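What follows is a single chain, given as structure tokens, in the form predicted on its own.
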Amino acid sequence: MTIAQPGDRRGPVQIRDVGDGDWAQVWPFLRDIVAAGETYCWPRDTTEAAARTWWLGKPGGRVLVAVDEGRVVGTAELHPNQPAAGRHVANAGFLVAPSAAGRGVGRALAVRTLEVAREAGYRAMQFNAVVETNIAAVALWVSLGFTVLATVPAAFDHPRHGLVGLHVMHRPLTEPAAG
């Protein structure tokens, strides 16, 4: 799938399944985002091997990448939120390279991931831990039809803001995502 980004004169971002050689481009920005400690609950010193296993190896999972001019600039991983009786609800994680921030890469990944989830038979998507200070992500999810179901107070130790809440967000997949 190729999605043209408004205002981006360089052309469309391609969203596709992760390929064998893509990890080498994903790891540097995944490492930096996790090390910053502002949006993921992962240990800030997560090793490459652990990150690769966690991102690419979830049972029942699928990983997408956003490619711009031959470079991977974002990634999303989709998997069941829970096994067995909870497998009809999807969960996903998203990362956009800081160099591509503000260009619609996250939205393109999100829209495609919601489509893939619907195609796979998921009935809803749930995020268990959206850091409330991640204003851009929260705004994106709300614009795509997600609702904040609850906020767990002081559940995330942010390196600059201290203890902040984690949102639990949800969206039914009965309607297509607004692009």
Given for the second form:
Number of protein chains: 2
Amino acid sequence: MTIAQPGDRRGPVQIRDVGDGDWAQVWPFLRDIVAAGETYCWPRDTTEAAARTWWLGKPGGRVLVAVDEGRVVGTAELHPNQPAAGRHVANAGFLVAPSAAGRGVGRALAVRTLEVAREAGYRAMQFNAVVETNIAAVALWVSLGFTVLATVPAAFDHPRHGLVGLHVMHRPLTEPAAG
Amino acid sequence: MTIAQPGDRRGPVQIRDVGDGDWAQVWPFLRDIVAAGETYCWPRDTTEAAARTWWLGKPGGRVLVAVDEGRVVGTAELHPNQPAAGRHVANAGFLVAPSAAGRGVGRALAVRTLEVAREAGYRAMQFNAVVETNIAAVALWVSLGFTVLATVPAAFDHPRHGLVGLHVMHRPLTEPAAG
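Could I have the structure of this protein in the form predicted together with another copy of the chain, to go alongside the form predicted on its own above?
What follows is the whole complex; the chain from before opens it.
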């Protein structure tokens, strides 16, 4: 994914908290991404009700949307990766409408989500299951300071590639200790 | 944990599926283990209702108990680590009553759970959050063929040790391909 270029005739995407009317615009591209089955461990025929609970209903969660000229073209959800003794590490999910690919929407969502996580007091962000064939996502996270802690072998049944690995990725959100 | 020695006057622990009346014996030691806060990312004041849903209610889950002379002294729960495209990898949780420590209950539960997972068609077992200071558990898993794929740094707030790592551990359940 690339940041929108200076010559792009559209302005930068706006990132804000999800509002009451946004779900109707999120659902169509969430449905399409889940139905493709290439990036999320979710039933490809997930119902709208289940998807809404999944995306909007996580305990301690916060949801952002990316808005491009009034249209919701992406979303991120941030929540504790574990409860209680593990709640200081965040997990997050990201979705960008395929029709908006290549305009930096994912990067803008990612940068803002990292800021929000830091402001909320999380000390790190962890992803448990980044599909290793999702090259654009992996490259984005690496460019934003994440490392691949491990790749769980053959953990994801990809509809085209068969069994592929799932990356566990991690990024501290704390400043380095003063030297 | 060690296997019961030949001189032990008691017989080996029996492992079977959980029955209707078992929860009442599971809850007291589950409560104590969770309240100690040293091995699970669960609220230390978890209610009985929440604990029961957590342990017995996972989608696609199966629960075993370890029985020693008619008394439930341990339990294991097995479930898919991820849904859909990730459902062929199992996750599991284990609890042994502190009063039964050192008699091989954890090992007996672990061995049987691995068998059950293999019989159910899982291709691997993964743990997402083994507290690195839980030396007995880590040693048990390594002795049963698990490897530490990664240690997520400072991911667990231990009541005595402060921030410690969480191991991601993994073991294939498939036979090696014929040479």
